[in-house]
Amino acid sequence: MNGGPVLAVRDATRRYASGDTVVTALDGVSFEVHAGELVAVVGPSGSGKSTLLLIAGLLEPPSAGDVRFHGARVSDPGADLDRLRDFRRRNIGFVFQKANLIPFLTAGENVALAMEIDDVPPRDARRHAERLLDGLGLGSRVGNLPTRLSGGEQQRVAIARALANDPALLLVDEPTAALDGRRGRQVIGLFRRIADERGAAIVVVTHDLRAADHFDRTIELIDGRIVDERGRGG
């Protein structure tokens, strides 16, 4: 890849207290992603592969290492809250395993509103939703409320809303758990498109490998610690 990675992740350890005992729930885990690099996050239940994700999205800060974005630290327990909050608002995007569509509002309205917090003019922020509906196939279901759509158009609308402010990270979460099959590899191919097209560096933790080849490098967790990294085709 070229250039450095978006998103690095050094040494990084989470500690849990738990009554008189303590938790470990990442041992001292690096990686990195570049621009365009679709990754998958692997491993059994328990291995830390949600505890991964939250420290890479700065939503919990690790007990040890950093957190690196385009080379800067950006990692810390003392951070101000609502600048990381606007911080992961303009360069990360989150898709999760449930769609967390709000019932009442069209998938379009979805969409928008991502951007509407961010101060976009609403107007501006509708055209730009539709733009990103219309391009995953969603275009004649903008004004459709969530109970309307699919399971998998309601992920679409959710990777949509998740695409609004043109993240350079995104990172998602069993995102084909709740689809068969077929829909499963769809997903996954619409996250390969869009890391070619976009250039978007994009992290997923699944268990769900029958898409292993859209996927450029594999990485395998247990037990908190990295046990095996290989690319496409290995």
Contents of the next structure:
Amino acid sequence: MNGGPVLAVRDATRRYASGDTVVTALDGVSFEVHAGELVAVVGPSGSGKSTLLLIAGLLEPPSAGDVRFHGARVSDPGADLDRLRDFRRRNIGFVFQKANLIPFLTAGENVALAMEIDDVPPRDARRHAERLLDGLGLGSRVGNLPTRLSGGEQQRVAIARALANDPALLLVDEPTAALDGRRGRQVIGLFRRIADERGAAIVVVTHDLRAADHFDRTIELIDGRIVDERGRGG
Amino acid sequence: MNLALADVRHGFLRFFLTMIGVGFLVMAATGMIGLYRGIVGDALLIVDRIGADLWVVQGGRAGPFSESSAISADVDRRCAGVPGVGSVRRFAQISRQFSFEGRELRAAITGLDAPTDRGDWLTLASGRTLAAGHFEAIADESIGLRLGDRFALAHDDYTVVGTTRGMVDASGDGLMFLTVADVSAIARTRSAEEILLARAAAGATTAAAPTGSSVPQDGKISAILLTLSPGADETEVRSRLLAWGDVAVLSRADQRSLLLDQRLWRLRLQILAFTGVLMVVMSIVISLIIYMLTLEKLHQIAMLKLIGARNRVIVAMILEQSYLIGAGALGLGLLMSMLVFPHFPRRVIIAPLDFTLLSLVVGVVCGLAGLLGISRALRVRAQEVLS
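Could the form predicted together with its partner chain be shown next, to go alongside the form predicted alone?
Starting with the chain above, the whole complex follows.
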């Protein structure tokens, strides 16, 4: 790993055809995220936050521009995203507003699954999953199915799953939307701790800036363009 | 970890009920094939077991099973004199309904040429073979008689001295074995009115019956069964018999062919057609089940793709579930078949080879159904998790 940014999005534009018209969801957006950095992406609905997340997460290609990891270009308008699945598995973790846990797997299995599909032996995956869940205060819930967990617990299991393969980048979409203020702050605090302790680069798309003091930088998007970018306390 | 098994474990009741549903289809297919085998087996039972090399029947007829056949009473003695003929037995078979202990019973009454043939070739469930020349019977259990029962047929009473199990004719009537002499006597039985009418008709003509009786005394011998001497030339024997002109000669292979390809042909075709329709229904049902199970999991499949699961993880999950349903249905279908079909009125034969072939068909169907689900699953995009 070099000292450059983990993620660099360069002049990313994304256009969607809607009938006879073309909608520009993202318009020449560029930004970088470094290891250990916690960045918030804010903006009103329809500002392009989720599109930015999809492009940064290699789930959609940009219509123009590119996405680089540790300086290497991995996605551009001609990218075959299906072939980037292995890269995504090893380098990017996702956390969404909804936990999206597999309902027929226990909390431990949900986390272990992310490692097993990366060819980690099942026993090792299981042990690592238990350690991760224990670290997130869910040591006693390893064997519980998602339906037996509260919303906050499910969210923490999803975070453990995202961390399972020790990704360099964590992309988080509205993690506090379904939580009250106190729990929302706790979750953002958790990401802060992950960034500090693991050195992961974390991008959090959010409406909620009640925990703004935890973020290193905040990027504001409006109509698909970055209109403001400020550092902590700025 | 095995995702397919984990999903089955999580929704076991639903999967089990699905397996039972498909299992009933497997059972129905097993039953149709087994019924077909049973009908063929029943039809060929006498031909295969009675141990005749040649059947001498009425000339110009393909009797006694495919067409009626009645031959003159001296044909057995004529056959015995043909070089190469080792043994000669008379054969007769008639269907009769009779009352016993207030029940109406039905049997295919078959004549054994005692004392030459006392039924030693029969597999008895209880009792013994025929010992006396008259009034003894070996009855199949399906007729509804038990060892020691005495019942009336025509003007005589008969005693069941032996029983068989699962011996029926092509129509499903249980076989009852009496001596040929008894079968002939039963066949000759006339009602009082019938005798009066026959005598009146005889009185109006000048021709005298050869027996001296005014009532027809047709013997009702259907066929003569021949076994050949060791080393005898079957073609030579056959041509000598055919030279008489009043008989036809059929080999065991001819009888099998007549039964299967002539008499039972339409029924066999019908059963096989129904089996085909059932297979199509089973294929559609299994395909729909697998497809619906896949549709229910699209969000989870999108999530798997998002976290980087390779396609083979998703393909394995769908195919394994498809085959689990197929395997469970086959097991349950076989179990239900073995429990239920023995109580059916007609014999249903569950042949290992047939069930193996059915399993292969179910395997192919599950594979194709899985492919249908897989084709849908592979079109899911990871970002659908966000929707």
